[in-house]
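In the form predicted on its own, a lone chain appears below as structure tokens.
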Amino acid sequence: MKGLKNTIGLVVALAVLYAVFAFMIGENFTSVLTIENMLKNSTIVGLVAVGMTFVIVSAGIDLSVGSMVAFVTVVFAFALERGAGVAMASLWALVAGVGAGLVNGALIVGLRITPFIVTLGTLLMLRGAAKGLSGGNPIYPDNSGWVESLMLTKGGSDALSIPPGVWILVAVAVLAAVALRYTRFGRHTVAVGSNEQAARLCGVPVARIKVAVYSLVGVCAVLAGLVQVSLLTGGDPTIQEGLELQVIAAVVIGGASLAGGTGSIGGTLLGVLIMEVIRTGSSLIGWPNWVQQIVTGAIIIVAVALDQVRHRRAA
């Protein structure tokens, strides 16, 4: 019944949201292309955001998430570079992201050193990684059909053409979904987030769950990142700084507490719909980026609130 009414409560937000956007702006905001923008523009922090949720509710953070889709999407564009192809790249910059996860879980896990502190750590790491293997510069591979291959920011022809890396999201959140609520996994999440020591005490095996999740954010950055390079047709080190912080409002502003143990993956998404009308809103109206980062603070503290008292009500 909680869940149901948080759902309700986010689609009226993002309905009233739109209205007003609507109202002030009009038909620039209300256009197909305008709509197509939106969701084209929510398929990376959505796709992020959907691994986020799950170490959010096990208790955990991953703030090295920009700098991890940044990092996978240089190791492509190095690959293509180098003559591999379209399919090797994207092997080459699987290992890369699911590598990156397995460090942070495994770090976290190991050195019993708080995940903050751990992704704060490699969220550097990985951006002068990137930096590193880039040269400090973009890459962008020569254009033997790679591009065409990988567009999945590129609908079709139709009124509200879809693009592809949408319908990525769209899968991906449907899956993530029946996996947290309906899963062995899935619970043994929610019960690490809970309560990390009688999950202990009644079996669960928080080491290998905490690693997984945090793998599992790394498999969604990777999945982020080649929708970066299909958007940028190449690598560049130095894209999506402050990612994180899109991410992590997006999964609070879902109903996910920072304290752990309480999440879904349809708040989630609501919660970047929000972010991205928002955001989208507030371009056309003509608010400099200064005002828009002001905006979005706000709505971060707004959101960290609201799960604090919603926690202490719980309590």
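Residue numbers count along the first chain shown, from 1. Here the rigid core means the biggest group of C-alpha atoms that line up within 1.5 Å when the two forms are laid on top of each other. Predicted model only: the values in this text are computed from it and were never measured. Compared with the form predicted in complex with its partner chain:
- Once the cores line up, the CA of Leu10 ends up less than 2 angstroms apart between these two forms.
- Superposition on the rigid core between these two forms places the CA atom of Ile294 2 Å or more away from its counterpart.
- Once you line up the core between these two forms, the Cα of Val304 ends up 2 Å or more from where it was.
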Given for the second form:
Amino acid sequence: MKGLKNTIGLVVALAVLYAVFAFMIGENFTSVLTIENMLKNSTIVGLVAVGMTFVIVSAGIDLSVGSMVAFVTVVFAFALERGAGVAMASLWALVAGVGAGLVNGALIVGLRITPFIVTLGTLLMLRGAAKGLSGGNPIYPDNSGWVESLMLTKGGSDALSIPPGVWILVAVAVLAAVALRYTRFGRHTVAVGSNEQAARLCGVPVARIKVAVYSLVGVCAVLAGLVQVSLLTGGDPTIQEGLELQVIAAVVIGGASLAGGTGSIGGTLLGVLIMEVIRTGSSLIGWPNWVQQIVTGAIIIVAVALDQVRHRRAA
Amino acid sequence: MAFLELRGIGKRFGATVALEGVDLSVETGEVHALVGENGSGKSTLMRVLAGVVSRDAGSILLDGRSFEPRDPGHARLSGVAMIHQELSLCDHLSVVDNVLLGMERTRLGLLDSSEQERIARSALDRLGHGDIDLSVPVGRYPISVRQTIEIARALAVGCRVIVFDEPTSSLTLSDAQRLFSIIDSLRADGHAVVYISHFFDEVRRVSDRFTVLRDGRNAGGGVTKEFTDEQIISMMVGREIADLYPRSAHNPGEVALSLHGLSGMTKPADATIEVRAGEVLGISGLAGAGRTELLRAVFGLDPVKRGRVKLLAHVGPASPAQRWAQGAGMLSEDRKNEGLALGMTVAENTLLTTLPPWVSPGWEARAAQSSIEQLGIKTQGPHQPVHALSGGNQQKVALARLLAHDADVYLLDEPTRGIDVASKEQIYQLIDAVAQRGKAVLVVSSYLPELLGVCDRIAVMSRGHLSPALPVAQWSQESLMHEAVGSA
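Let me have the form predicted in complex with its partner chain next, following on from the form predicted on its own.
To see the whole picture, the full complex is given below, headed by that same chain.
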């Protein structure tokens, strides 16, 4: 019940924001091209936010996602440049992303260091590794094959053209939503975040669940990385700095608590869209970047404050 | 007129009447016990007194003057302090900083440490615990000392009325004795003390008079020593509980759990025992003797250092996940922090150990509903979060997990801690029923009448060593206590 109310609230918020900007800007905002662009812009944040939702529901946090995406793009482009095929390069990218996620999970579980510190460390390490591998400069391979077309839209036509990358996000989100709500794995993830000791008492494999959720972020970062390659037509070690903050903000706006135990994939995606509508809307109005940042920051605080008020009423 | 007078107190939460026309009067130099089942309104009444919630009707007189607390801070400054089950101390701050928290003494804008220490010292002296080191962070002290510090804080601010809300639920027996002598000295000092407890022996030990609440109304009261336990219980439940402890004939079968020379990392030191299918075996002893640690080691929550464990056909230590798979289930003594995920629903908590890979909503609702009916859990439905339930119903959810799992070996750690009499009665019936169905039950409890009431055999843990288990007929409260303190 609570989840449904949360979702309705977010849908209403998104619709109101959209209507306000549509009223203020007009056709420039409601055009097919703008909608396409907003969807495209949301894809990377959305993919990573799906993984992050699992981590935050388990009462963890992953600060390394921006670096992870950059690292994945560089590994992919580097492999292509060294003569690997697209399939092989994608496999390397998968190994890089999932490996990074596994390392995060293993360090958190094995060394019993808080996720904040571990992923702060790997944020720097992965960024460094990406720069080292690429020599500090972007790599533009000649041909990225199918990966290049991930974010291609037909263009020019009036009909909405949704690129494959967005469909991948939709598919991933549906799978993740089902996994979080209707599988033992999902239930165990919530239990670990809600009360780790109780989960342990009940025989929930706490360590395995933690490693799994950080690895899941790795998988999402691989997909986001390939989408990034498509947008850039290459790999860039400096791309997506600060992605982690956008992603965490989206998850939190979506109704998750950093204390763990609550959160939903649907809410997270609505959070991503709300942030994107604000960003696109305010830039089309012509507000400078600093205004956008203040507005986005305020929205995060307002969203969480509203959530708190609702919880207190319910209690 | 008494020092503290509550007259005709009424309080509603929405459509629910929590209190109606409740009277309570407490003299100085009196310890007044407030008893009643969970949900009877004791806590609400005390929350009204302490300014946590406002009343809808009635009046409060303190020392002959009208007392209108705006919030707990105001109530405290006006002379009414409440000592909760969960202490409100800052673990990282020193003893003196905790005692003076919110009323710090300063000189020229800096903390006046000598004045602060003088106040803290004098408060602790009055409680007979002037030996506590003021500079040590509170978190390093055991819970009993922390409780003393919290009481000292109430004295330091000058409170005359002190309310204890189930203060012994997390204390060992000897720590409880120490608390009782503190309460005695508060009485001798001319304080008015209100004492909330589920334990009749405690009520007898500390109180001069008592008041019973039932369904938010006065249901009797009087001078404590003029009433029997049975009389007080019948006031509480509004009916006679003929026998709190049902006892049917059990037929012990095969050995289901055997421990041989078991020792954990710190405790227990040496435990040897056999629990048979279809019997209830109790472990008595003081808190800290190693009883909880014994269960945790058996269940794989703590490591086993030495010794042999055999559970059904399985030899050797195992993880909690393996234990559940082998057919054992454990109920934690710490319902809030380990037993339940309070933010999750009744269904989610009940079924956490029995989840199939794909959790269909239909299966979940049906399975949970059958547990709810089986245990008579009072809830709006399987999807209500557990934190919204009363303590007794929460404990039934924790027990429902073992039943839903269809465990063959039940490890129960303090199964009735902090719950009301009616729920206790149901849990005793449940323990009896599962033993009759041929399950092996190992119960750890600090409440001696309960162990004597439900167990077939009892063993006593003393400083990590487990005595042989003897039939319950050979034990009395006194002999259990002698064995526990090692003076036999």
